[in-house]
Amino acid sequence: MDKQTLLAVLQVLKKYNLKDTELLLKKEAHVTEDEVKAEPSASGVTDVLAAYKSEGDPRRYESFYSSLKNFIEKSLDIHKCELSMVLYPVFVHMYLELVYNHHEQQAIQFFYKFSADQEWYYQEDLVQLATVTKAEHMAGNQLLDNFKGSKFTIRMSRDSYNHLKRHLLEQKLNILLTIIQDHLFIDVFDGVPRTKQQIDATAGGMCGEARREANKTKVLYGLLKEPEINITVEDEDEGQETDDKPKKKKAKKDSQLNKKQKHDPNAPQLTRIPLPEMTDQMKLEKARAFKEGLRRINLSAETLPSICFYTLLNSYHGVTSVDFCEDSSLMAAGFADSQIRVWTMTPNKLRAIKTSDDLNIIDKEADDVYERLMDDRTSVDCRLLCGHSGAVYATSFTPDRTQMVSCSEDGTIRLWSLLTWSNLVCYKGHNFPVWDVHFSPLGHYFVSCGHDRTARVWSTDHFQPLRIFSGHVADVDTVQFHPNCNYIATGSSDRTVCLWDLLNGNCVRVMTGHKAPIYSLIFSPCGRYLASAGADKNVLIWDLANGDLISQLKGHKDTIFSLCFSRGGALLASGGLDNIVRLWNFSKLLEDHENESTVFVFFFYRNESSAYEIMSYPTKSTPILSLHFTRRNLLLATGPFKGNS
């Protein structure tokens, strides 16, 4: 926190008579009473904006910026790429200084003279900045809030930094020097200056690049040790009839279910966070998943999956989200009219639980008690759930398919029972629309994110959030639970991907490189890698061990809304508004990455993403909203048919 902001905070504490907090902050920040008194009292917004107060001649701003630009253009090629990253934040802050000091005409002239020179991925931000032409417009502007609230981060080699600093001091460019010192954070490193490809790989964030110290914490990305499942399963092969007489189905314990796993040094302890106790139903699901996994097709570039596409008709402007349950037996779709529809994807119908009178007469000790609870008279193929008062933006099933959560434009999250087909709980905590929600792989916990720039972790037995993750400077558009349940990943309109520790709420990874909002995230089955995609039409692959970008997959022509790894992680599927499902060879990508000695962003100039694209599957006129690999590696895809419009 800079001194100007610190004094503003102390003024607010003094105004509201929070003496203890004020004294503690003064002590920790080593601020004297005289310094506080010397700071004029004003509103919080004015205090922060006062950093833009300048007595400089407005006519010199153009010449100073032109001087900086000319200096960078004449610099050696080895320094030019790094130094050019300073131009955008300096341009923005010089413009805001002119506006704040009521030099409107000079500000407009300055903006239109140099705005076209900025990088293409900042042009959308500059359109928003162009609306700020008077000091009164500065309050409440999101882009301005980001620039005044945090320093713009730029990674730069020590040689390039010294070259820049020497020029500013020798030419006495005080305005530029002040802006760089007050509003920029130059993350200086020792080594060779970065190339244009390396800079473009990590540039694009609203607040610049991720600081190196943000990715120093060790991430326990390994998978949890599977609990022992002592459960009886039926072997279907032994139940087949012969010519002589039918064989009885022989129940036996599956020894493979209880094979001891090797200890993973990167896996967290089972007791690191409180995990829900595994119910009998969950154990049964684990056993079923394992048995189906034995019959799974091992996919590769030579063995591609079959694709089953579900098209939603007469719903192009109505469908807002689609989701499949883990075992692929249910599909839920959220609609703009606030309704949710749940379909069965198997011959088994959707049944409701019996009435209380009927439940009193069933044998609760029977082995098939679950079947006895369900009322066959209520069997249908589709169920309608009503309760939200705005568009439903996401749904997520529990692993045992007994419950589902949904989030909506109305700012609420609702927990639904799939036994009674009714709303159980309405969670209120977000102040604005909630964009995404996901259950953890073990159930019990779920995570949400929204327009209020936060992500929140909830549990089904509490109506208040257990953790609030705050740090993004724009909408948090998508969220995903890590396979080991100890971390969550968030993707935001500020063009950053963050990884958060569920134990303490800390941000342990900040990854920059996207040039537009991020709408989809997916962890690899092994837990080490994270794929992200969004409006910039690219799929980025991150290594969570160090936070590095290892590949950028290009090919889509429009926004990407869905990503999914195959079971086993050999392939990655992506789909979006360009009406195409693309398959990428993820196992080959990792093999090339591990064999390459230079691991930093080598794909951008050593390999093309087309080398990893295996196949593309276009639809007739249907954007892809959801992708899902079944337990046997059949790829399910779905979207609304949009016709010829």
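All values reported here derive from a predicted model rather than from experimental measurement. Between two forms, the rigid core is the largest collection of C-alphas that superpose within 1.5 Å. Numbering follows the first chain given and starts at 1. Compared with the form predicted in complex with the partner chain:
- Core-superposed comparison between the two forms: the CA of residue 634 stays below a 2 Å shift.
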Contents of the next structure:
Amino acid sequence: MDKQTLLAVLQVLKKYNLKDTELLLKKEAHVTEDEVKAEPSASGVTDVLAAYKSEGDPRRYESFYSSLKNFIEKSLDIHKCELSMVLYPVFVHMYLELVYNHHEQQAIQFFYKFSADQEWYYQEDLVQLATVTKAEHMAGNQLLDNFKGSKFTIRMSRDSYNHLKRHLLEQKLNILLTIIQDHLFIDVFDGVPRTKQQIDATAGGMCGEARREANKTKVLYGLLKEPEINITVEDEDEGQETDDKPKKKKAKKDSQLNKKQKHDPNAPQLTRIPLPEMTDQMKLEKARAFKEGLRRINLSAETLPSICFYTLLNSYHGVTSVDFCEDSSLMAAGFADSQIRVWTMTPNKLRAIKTSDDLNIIDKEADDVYERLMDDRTSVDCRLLCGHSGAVYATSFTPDRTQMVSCSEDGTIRLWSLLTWSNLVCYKGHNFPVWDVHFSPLGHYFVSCGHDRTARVWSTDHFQPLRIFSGHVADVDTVQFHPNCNYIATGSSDRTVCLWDLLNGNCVRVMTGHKAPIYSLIFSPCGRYLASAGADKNVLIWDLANGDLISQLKGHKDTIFSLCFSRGGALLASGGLDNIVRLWNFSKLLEDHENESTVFVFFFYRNESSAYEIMSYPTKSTPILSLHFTRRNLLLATGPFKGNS
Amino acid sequence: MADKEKKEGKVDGCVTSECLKVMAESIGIGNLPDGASDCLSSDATYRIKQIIQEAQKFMMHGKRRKLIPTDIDNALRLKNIEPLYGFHASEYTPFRHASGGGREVFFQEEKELELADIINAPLPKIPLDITIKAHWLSIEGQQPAVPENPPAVSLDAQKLEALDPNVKASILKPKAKANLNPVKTKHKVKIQEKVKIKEVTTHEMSVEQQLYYKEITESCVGSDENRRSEALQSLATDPGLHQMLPRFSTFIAEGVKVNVVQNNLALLIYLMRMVKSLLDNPTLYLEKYLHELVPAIATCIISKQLCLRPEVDNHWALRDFASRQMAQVCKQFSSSTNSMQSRVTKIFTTSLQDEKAALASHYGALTGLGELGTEVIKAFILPYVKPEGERLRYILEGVLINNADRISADHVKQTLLKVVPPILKITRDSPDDLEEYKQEFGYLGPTLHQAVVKLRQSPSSATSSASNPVMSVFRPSLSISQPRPQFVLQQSTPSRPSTPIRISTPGTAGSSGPQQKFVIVSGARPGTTSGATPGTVFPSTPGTPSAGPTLLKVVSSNPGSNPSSQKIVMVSMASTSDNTTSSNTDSGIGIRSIFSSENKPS
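Switching forms now, from the form predicted alone to the form predicted in complex with the partner chain, please provide the structure.
Every chain and every other molecule in the complex is listed next, the one we just looked at coming first.
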């Protein structure tokens, strides 16, 4: 933080009369009272805008931009692509300078002359930019704040960079030089300039590409060591099985356990993040999951899964989210009219816990005490949860299925008990619509994200967030917990995917390449890969070890809202507004990647995505809002029927 | 608002300053200076765009493609602006367009409502509760063809396949190339042929499909009417029949070939009903199979002989029915490339031009042309009215009276009287001169004149609008009062087995036993239903509104001489006559219920 900004912050604190904070900050930053006073009072936040102040002749902007364009077109082919990346940010900042300096006509003229030249993935931003034609509009516009506040990052080889610098200095193009110095961050690397394809694959972020050093931190993407309690519970459970089976299974299980006990160098320590205590119920659940996992069909391109589709009828376009619980026994749907409905997917009905009077008389020593807690008279197939006052944008179950969180347009996150079927806690903090919420794979923690451009991690027993992850420059649309609970991934409207460390709140990976907002994220079961998808209709696969883009899966014709890895991670399923469930061969993709990674210095790009698409299954008129693989690898899909309208 | 948003994506829409002035006036600010309104309009444009951009986020998170008023409200709330209340109601807002004086306006029509009406209105129905329905989207990788899933090959895909030049090219190319330069491209051709062969051989039916095929074809031509209607229903509605389509079309084509020779009327009718079902199936695209189906249908329309006893059996109905199917085919598949309609028209006219052709063929050609629409009738039937009339006169009034010919001639006449008058009514001016008619149409002139005059007198039926003018406009021309030639039904001529090749040359006597009944179905057209006689049903196309009740008239041709043995039942479209007698025709008519379909009262 440079001094200027610090002073600006202090100014704000003073303005809002936050004396304690001001003092504290002064003390920490070692700013003396004199320095604050020396700064003229105008150094408010708005002052940052003044960076656009310029005395330049408005008529010269066009010629400057044209000359830059000509220069780039005439330069060598290997540099051309890299250099052309400069054009977009320069264009934007020139336009903003014109607007800021009240040259409205010239600004509009400038915009219409050159906006069509920009890459297609910037057009959406340009539409927004075009609405700003007056200096008064510049304050408070989110997009402009991003351009002002953060530098547009461009990766460029040293050769190209020197080429550009030399040209600018020789021609004395002052305006261009200032813009490039003030508003651009050129991340220079040594090596061969990149090709157009390589650039296009990672371009598209609202603030340019990710800086290289942003992805240098080591990410412990390995899975956590399985706790050992499994063995005892497993034995008890398997006693009920037929006699010949347990032996086989035991041998298998032991081998699997042994494998896991070998320490994965990429796995974080169990104690890195304080994890919740395993309850008895969780242990039982683990054992059940393990047992069912043994009966799992191992999917591949040859053995495809069956897909069971649950169509929500009569929903009147009101379904905003659907979620399955881990063992596929429950399904929750959030509605635009702020309801949440929970359905049971099994013959077991949804029961409520007995009243306190009745609970007093049950035998607490009995073996089936959990069973006795429940009141059979209350069993129904579908439960309605009311409490929110806005559309419910996401729901998430705890792994033990006793609780559920939901987030809503009203800015709150609510925790529901699935025993009493009532609201337990209302977490307030986002203040703006909350777009997504997810429980951690072990429960207790959950993460949320929303319109306020932050993601937050909460624990169920605190009403305030434990961590706030800020850094995105637009809405954070989706969030996901890493299987080892140490990281979260966020996808945002600024077209970046970020990975954050839960321990210290740092952003450890920034991944650019999406060309539109991201609406769905999923970690591979092994923890190393991340798949993301959204409005740009592509599924992108990232390697978290280094933040590289591995592949781009093209095929969908509309926004993708749902992704899911099969158990075991051999297949990836995707679905969205184009009413098609697609299956991708993820194991083949990884195989190819490993074979090729040594050959390609930067990455892939030859990997034709169509080679990985296995099948697509269209529905009649039902967009796919949720996909979920059961423990035995049956794929469940859901969506509301939209009819012909 | 959705529309507005869409427009702004394309063009740079804005709130104009005139617009702002109008708004200012509406709240009582009279003279807004130009500068102020300009300034305000640009600001309003900016703010509105900002709000719509925010609203889009809510749309996307609502998993929708359509921006709704609630999204705008939410966006306003984000900006700390009070939402616009009262715009929640309708899910679809119709915007109307009005232009004038060089300006274009989109507005939303708002009706004034009586408060009392709203208060007194009964409560609306409770909307259906949300339910979950489960189905298999895929079973071990294969998408089952259940109604919940879309058809395996969509109509568009089938269409594309039929129209894709590559598909055709792959069939045509090797031959063409081999002919042109056999030496040069021999190697290439070989490769292409290989590819082609592979494509052709991959066509296999699964065991289930084979079973289905067997079941359906057996039911369709079998004797059990219930099974048949079920099978036809299945053909008309089931998705995923695409793969079996070549088999079905071959089945129909071969079936028609065989049964025309055998003169098996019933089977021909069954096969035509299969054609109708296939045409009705919304998931099938038949274009690739028309080369088999069209000849089959055409055969059923203009073949000389379709049944063993032409003067007894109602092959007219089959011709009518097949004509309608042909018209349907033309309507669905005619395009500039295949020129289906003109080819079909040509078939019919050639048959019509052939003076030696049987009258039955003429009848078929006339009905076939009649179904194709006004223009076709004008161009192809009108010129033939006169020569046809002469021929009819020759038969009807001539000396060589032959019963079969007489019936045929009568049918042809009725068809002409049915098809031509509506056209004449449109094309000719009001005072209808009898002499002119006589001159132009010869023998049929007077009757046509009479029919046209009658048509003009009742304008109501002419305006009863329907999509097809011919079908809806024509009025019953067949009525009891009409002078008609006597039917001579006394047959003592020995019945001669009719040869399949040619029988109905003038002079060839048809055979008929003493216990003969005639069913003359005239004017049977889509949508006509008969409620009077149980079991007497007529061809109908589901969906076409029925134009008028069909009346059954019993005419004993000669009450004195032989009342018990002869009955002629004429089914006409006499919607005006009121003295109807319904008669129960008895067993002699075997084919009357063949055209039945479920949606008819029976």
